[in-house]
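Listed next as structure tokens is one chain, alone, in the form predicted alone.
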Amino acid sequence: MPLDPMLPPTAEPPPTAPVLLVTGGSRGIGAATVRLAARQGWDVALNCRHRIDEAEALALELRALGRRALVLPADVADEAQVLAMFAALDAGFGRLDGLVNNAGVVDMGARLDEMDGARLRRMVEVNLLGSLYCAREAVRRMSPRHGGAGGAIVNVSSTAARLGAAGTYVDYAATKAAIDTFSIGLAREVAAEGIRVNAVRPGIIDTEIHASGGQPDRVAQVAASLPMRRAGRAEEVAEAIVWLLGPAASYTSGAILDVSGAR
């Protein structure tokens, strides 16, 4: 039987114990985010939107180490399950400390001319969009405009937003531009209200997004091609990604961290 993502873990830490929402968060990048924060003392939220079992049995991870841990179904593509997804977030939390906007999509290799509309579109929806609104609806909750005590967002670009991905992907790497734009501003605009907000551009790391871009043994083909010889881990992003949110980075906002092998 799945369980139910409002269960509270068999043993609670403390109640003040920081709060973070990883989006995309069963698989890949985000799941070596979740687990890395876990060990650092954060209780999480995963979100996904499909492979919710993955998702659970990660959950059953975090709970397994102390850690209080919920599973948010939703696709960030869709403004009104990302407010019933933070809605489930203030009942079963109360708080929210740290966001990782890591949903991400891409696509089969194609020049822009071989893209129809309803590609463009999903790639802005979900890359865009989804961090916009998932974004804002952390402001809503962080700044003490609203009754917040601060926090941390950073957001998963990539290095395809500098090297364009010709004749590959250009709708990704606009879109994952577009995310470097926003981190910056983001940053700027709520820099006095105690959140920090950054980026980080991996390069090709071994996960399973190449698979559904249609090319699952790209990092096979060019790792030999790499700076260092090998693509990168999901674990290393994970690193940059979980020091950002934490108070190491206290003085680090509007930053863009490529994490990338010197790619």
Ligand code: NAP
Contents of the next structure:
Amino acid sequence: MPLDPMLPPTAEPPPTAPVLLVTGGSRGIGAATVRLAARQGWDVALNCRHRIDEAEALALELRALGRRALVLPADVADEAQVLAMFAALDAGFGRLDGLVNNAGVVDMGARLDEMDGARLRRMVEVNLLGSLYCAREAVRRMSPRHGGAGGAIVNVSSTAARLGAAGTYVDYAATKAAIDTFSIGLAREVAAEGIRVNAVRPGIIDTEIHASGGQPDRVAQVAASLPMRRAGRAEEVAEAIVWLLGPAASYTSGAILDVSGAR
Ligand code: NAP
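Next, report the structure of the form predicted together with this ligand; the form predicted alone has already been given.
After this comes the whole thing, all chains and molecules, with the earlier chain placed first.
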């Protein structure tokens, strides 16, 4: 039906855009993904844990682009919080077409024989269990078995999964290797249900994660030794993630894409 030229334009776009949830969307690779996806037409729910003000500021930026945006704070390591986050997503958007399992942590560089149990548990709970909880909830919304219409999941792994991170964080590397295996398995499990699952393996990317691992200067220190003589930018990883989410990647599933500048 043609629009009535006498009616004022509505402030909100019609709620027909695909909906994306990005965990850890407040900064770094997650925030770059949120920005790019919004520019390409996704409405976005951004999860974060602590930096709620930064997530809210980003949501305002997206709304200024005419996109719908929702901030959903939750610790992805806590199953109850993940369930509450997805319930809030259902209430706010009523659909889910894409999930980026991006929230992740490192810890101080150490050998395994120096790591305590609390650190090891936390690493597995955030990086692995958090992604499993969120992917499960996404499949419960995307799969036709549950009334869904398909979708795409991108898990953010790391080159540490194949390099091992000896002497710094073998625990982190092990969780990311598990993410790779999980991505292949889930992709095969839900391929016939219209859900694609892929992983992106970033190399060394210039974000704040290195400071949280006690190495704020890591990027500057290692840049010259990297194959491209520089670290990557969050935006360069976001390009791969958003491509994997979209229709241009319609026959790509179960893939693990290195975005590591040949590292
Ligand atoms: P970052 O700058 O440290 O940002 C981490 C994001 O994850 C933040 O939004 C943070 O939220 C969120 N987060 C952390 N723990 C969380 C939790 N328990 N629940 C919910 N959100 C949580 O990290 P990044 O460098 O962008 O890394 C993003 C992903 O890429 C991670 O999975 C990381 O392992 C992976 N990666 C990064 C690199 C790299 O060199 N940067 C390389 C390979 C892989 P708050 O802002 O609220 O704290």
